[in-house]
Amino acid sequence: MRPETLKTRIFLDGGNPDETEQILGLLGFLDGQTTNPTLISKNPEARKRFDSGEKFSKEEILDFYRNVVTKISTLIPKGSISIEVYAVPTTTAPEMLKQGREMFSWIPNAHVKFPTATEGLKAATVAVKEGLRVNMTLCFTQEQAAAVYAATRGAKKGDIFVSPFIGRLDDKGENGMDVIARIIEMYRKGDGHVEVLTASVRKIDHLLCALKAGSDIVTAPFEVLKAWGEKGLPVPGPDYVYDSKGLKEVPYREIDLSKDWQQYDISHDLTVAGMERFSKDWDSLIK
């Protein structure tokens, strides 16, 4: 069960219902869960399918993602469950608000996930006066995280996500960690309205850095949780010393949160990179 000092809360990073029902039951509970379409595309049933020679249309997929994340969202009724539009580098602002508001009618706790580029955040600034929430996805900048704030402002708290990929920043010998925590300590001069969500998690210690750090969440894939709750949910204390093994120090910077979003540098060559490679295995179950 949830332990007493755990502040964050929990997503599986995954899109197989039955890896939900797993960690449900190692952890005994689960505060959410964010999909994407490259975890769509490692479903266990898209995968026998597409392995079959079999591929499916672009009307049959889409409802194949609602049915996976219907199922999840019956497992975790009170939780969030994120559903990302697909987004290659030239898609427009109104082609993702046409999918987000109707992946945002799939569920009733839908956030839909926009990236945090020009076009996602022209989408994500129309989306919030409508009502959807959203997460804003593939952040790898405290300027990036800026740009979401200001894009959203106005926005009820819980209903703004924004999620910095810690991961693929370690891959490029940079301190992924660093920036959650920069990230933590720019949102505090705000209104609060939006929610840190630790995103592309590889390992426990990422995990209990994030909470030491005291990211609002974390979403870490199955083997992560199944791991953290095998070692009995540990909570990292005030002794608690992040090993970043050598990985350069992500420095932070001092950045007005009051500018209007399109005054802030959102340019990054991952984001670029992780659109690009979402769409990619989103395509290769496409007809």
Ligand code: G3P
The other form holds:
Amino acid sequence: MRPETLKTRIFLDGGNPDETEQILGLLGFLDGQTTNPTLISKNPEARKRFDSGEKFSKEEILDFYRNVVTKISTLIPKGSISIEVYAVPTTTAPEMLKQGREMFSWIPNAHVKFPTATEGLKAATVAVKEGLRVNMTLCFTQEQAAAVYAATRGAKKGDIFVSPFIGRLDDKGENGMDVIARIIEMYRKGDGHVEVLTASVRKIDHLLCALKAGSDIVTAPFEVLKAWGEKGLPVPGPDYVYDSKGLKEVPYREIDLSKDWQQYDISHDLTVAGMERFSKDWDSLIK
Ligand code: G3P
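What would you give as the form predicted in complex with this ligand, now that the form predicted on its own is on the page?
And the full complex, kicking off with our chain again.
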């Protein structure tokens, strides 16, 4: 059962509908799910096929992805299911849009994930005008989140998510949780049309800290949600203190949200590395 004091929506980060079912059983609720090419490549059926040496054609892998999200959508019909476009750093906005439109038609509750890079943002500006719901992924900075805000201005609350990847910032020695707090603080000055979706959660403390920070949504992998469920779904109170274990603080920056999205510095090496990693995992499944 959802704790009364829980304000944040809880998503599962994964590509296996069996996990969705288990987490639903364990928590008694689930508000949505995020998927990505790496998570789909880890799906047990995809692994089985891969291990037997039988790979997918490009059409088959998309059918496979569509089947997976369709199953998940049936399990969480009122939630949001994020589906990610295939993008290497050179993929153009029209290419991403074409995929995004198709993916959006797969299920009634899709959010399409585009990378928070120039072409991804370009695609998002058009997608939003066409009424697609969008989740801007691979976000690592406050400035990238400002660009997401600016590129999607006019969209309705609930239709746009930004996904800062905290675990990958931690991996580089920066305190990922700071970035969540900074983006939330910056967005307080805006109109609230972008929701913060804390992603790349690796441990229960990431989840707890995101709840305390007031993240709109947290997506967490199976093991983290399982551990949270087994602890009785704790929601941190005012006394909760997150131990960043010596990670470097990321300071708040004063950023004007009223500029055009092209005016923000959105480059980040982890965004590029993230696209490379997702596409490599996806490609590994294809003949
Ligand atoms: O939610 C995004 C996530 O799947 C990436 O997580 O652990 O690979 O950084 P991770």
